[in-house]
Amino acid sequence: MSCMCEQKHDVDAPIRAHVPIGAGAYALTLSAPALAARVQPGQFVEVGLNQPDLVLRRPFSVFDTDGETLTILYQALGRGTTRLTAFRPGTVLRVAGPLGRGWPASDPGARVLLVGGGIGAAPLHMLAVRLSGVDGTQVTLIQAARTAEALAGCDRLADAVDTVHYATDDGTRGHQGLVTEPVAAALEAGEYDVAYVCGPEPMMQAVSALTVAAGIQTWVSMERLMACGVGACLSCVLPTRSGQVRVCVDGPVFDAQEVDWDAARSSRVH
């Protein structure tokens, strides 16, 4: 398996489209050919809002690219993302990327399990599309959220995989309950070579405990405050078995067995 890191660009990117996708989430498409042509599955970009009271850029995983544009999914939670919801097509944002180390490629013909939670499922879409073009590779997706409306990008994700299962807290789509239950059922029903997991940290810890115990190579995409995106500010330090690492440059993708989950939980900044 290998991981590619591309040359970083810093560009002015006009908004091409900006639409709500449910449950307080939005899909933002930016025109940025210099970035879009180079971004690899699992990498992220830093977006500047050009607001005097919002100086720091915001990190966002890339959901999709067509070589000319890139699309991110985000949820309006803090001051910056709430302000972002009001930006209309034509508005120019300053975007840096592609950043970080993305998903390592699986071997041809691999049996792949993708597990995504909430808006955290966004980094899996480019990976799913890439895997769908590899002969013999079989991809199963298990996507979870609080409600059916919060299953971010679920239709496009489903189109890129062979099999899909859903889990929602309220039972409005698929299994009612925790995502670990359909994951455990999938592991019992079939064999997998590699798992890619992204979502809330407690979910990733619980899912990776199951997949690692089953002997499956498991990759997780960690989320931390990433103020600079280039490893200088140390706001995104993550404890691992090998010591402290910077999520923005050493990740965001890590081997699940390398993450010190207990220390990571206590060190997380909310």
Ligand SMILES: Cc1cc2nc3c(=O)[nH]c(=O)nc-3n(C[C@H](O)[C@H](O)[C@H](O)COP(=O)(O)OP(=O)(O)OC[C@H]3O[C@@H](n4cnc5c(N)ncnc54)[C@H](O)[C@@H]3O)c2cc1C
Second form
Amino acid sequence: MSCMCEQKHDVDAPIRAHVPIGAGAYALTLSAPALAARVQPGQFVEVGLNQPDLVLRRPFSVFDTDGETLTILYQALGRGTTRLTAFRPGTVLRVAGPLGRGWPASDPGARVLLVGGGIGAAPLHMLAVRLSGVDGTQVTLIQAARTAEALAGCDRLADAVDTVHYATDDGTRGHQGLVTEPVAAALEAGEYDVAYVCGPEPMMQAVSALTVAAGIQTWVSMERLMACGVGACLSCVLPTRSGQVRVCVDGPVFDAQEVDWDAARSSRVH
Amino acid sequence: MPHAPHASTDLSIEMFGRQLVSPLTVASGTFAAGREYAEFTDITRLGAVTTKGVSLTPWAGNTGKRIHETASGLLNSIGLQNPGVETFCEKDLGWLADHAPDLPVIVNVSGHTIDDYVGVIERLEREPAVFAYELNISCPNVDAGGMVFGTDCTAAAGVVAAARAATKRPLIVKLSPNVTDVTAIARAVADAGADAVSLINTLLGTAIDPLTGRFVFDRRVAGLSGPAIKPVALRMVWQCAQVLDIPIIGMGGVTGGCDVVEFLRAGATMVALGTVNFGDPGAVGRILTELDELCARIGVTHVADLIGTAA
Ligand SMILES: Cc1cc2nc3c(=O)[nH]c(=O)nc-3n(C[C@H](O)[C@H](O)[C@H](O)COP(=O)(O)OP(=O)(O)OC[C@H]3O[C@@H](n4cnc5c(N)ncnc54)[C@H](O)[C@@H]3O)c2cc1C
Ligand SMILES: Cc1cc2nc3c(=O)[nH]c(=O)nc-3n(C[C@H](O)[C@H](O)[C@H](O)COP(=O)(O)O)c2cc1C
Ligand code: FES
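Could I see the form predicted in complex with the ligand next, after the form predicted alone?
Below, the chain from earlier opens the complete complex, with every other chain and molecule after it.
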């Protein structure tokens, strides 16, 4: 439910910094004090790219904030993000947010498992920073990507946690192979109270199957194609145990046990 | 050079005997019932709000992907997902009554059968807030009903006559562009008792993944909206204006004040904003400002003076 305390804004946000972070990904910092003051870990923004032929904005999770700026990490993939890479500091983008419901807080002193896949790890950073300030909370991160280079963009995420394990497809850093293997090993070796998982949908489904089976409260951040991003158009619906919900306002974060993973398959982005 | 200051234009227009604050409304399905956009723009500056399609019982909508961005356009296959008229009255009309009690509400009505349409209207007759009904006989995203009614003159006239018998309130009929001659359907629904027509609904299109060869949408086809369809929409509004003497609500690809003026000049009395809301959640306020400035430049003091002035 929206209320005045989570007021959304649509603002002109000048680009403050825009740097490549390797493997086709970029860190984009936007000046947006009204949004930065309110954004919670796991929330996202809708970024207008000033391209008349692209009628939709693009949704991105907030990676970091200093209370005045917002930083997003994005992968250059399609028409919009490819063009975005050329935008220089000073360019003004239209940005709406903060949007959606982010990661629910864990109890103080909780043993927390973060699992990130590729650029999907971005929304975990604000959460990790938040958790690192809570006394007694122990945070373990398992971060997977295609290559070591693709992991590098998220070094700041690793800095914010207590323990890190890596997995890469090509074995250039950490475990070679699927992220489920180090996750299974971590569950064998230690006890966890809560898991926060973000990455490609098949990865989230596989990881949450393990953590849920281990009795761990598991939160996942879902992606769907979004036209409005504010709950009006029903383009982003996700089938759950309690019916169809809108990822943009009811999520993007959901209890993994609520998601109807099989029914969700037909509307996956990838 | 800055524009000379001007006494702002009178943006009000008359529709169905009621004075509305502006000629703008929103295109059904792009704005829910206004609540989600009220945080970004002053929805009470709309002449009327047009709601998402409402059916008698809850509809689940379509499976699979529901949108696909195209060059200057958007394909959608939402499939009229909605919780049914009862929940609509409670939640959406309830919210509007609390937050925008003076905003006229146009309810977009969907159905699979004539009885469905009539049933929705009968339920809504008990709701004093409803200003007008917009019969959606042109949705390309459902099988039974929808566009089936809107592409055949006899079928279209049948739904309109049944709806006409169920209400004295203004009845708007939303037309499909997926026909050879839009004026034939327009005439048929006017003769059957429509008080206005709105057009255009989305154009039938499709998209295929070039690598996998799979259709993007589970239903294969979807509805195209956005700037890509504006010239077609404008042409159809103008054609209908030539043959009808009831008002027209024009829509299709409006993104700014200039587009609104074009639709008014083509013969529309009101103009709806659809896909533009997605790229600009503050579109309603921005476009009204642009419209006001444009009227000053043109030299009209009353926006209604623009209606049908294309020469
Ligand atoms: C809540 C949320 C948070 C996200 N956070 C991030 C992030 O932090 N970093 C990041 O790199 N990416 C993130 N994404 C994915 C990102 O939105 C897409 O990669 C991006 O929109 C692609 O745009 P494009 O113009 O390059 O692609 P195009 O293929 O040209 O896009 C066409 C349309 O499809 C949509 N689209 C394409 N891929 C995706 C996708 N994976 N998810 C949703 N919509 C998509 C676009 O928004 C656009 O509407 C997030 C998506 C969602 C829903
Ligand atoms: C996501 C989406 C949902 C829509 N839902 C409806 C609907 O429920 N009923 C209806 O009559 N038209 C619906 N339409 C069609 C619009 O109301 C409008 O006729 C069309 O999009 C053209 O206007 P535009 O180009 O400004 O969007 C929908 C369009 C979109 C993009
Ligand atoms: S993107 Fe429009 S409802 Fe979620």
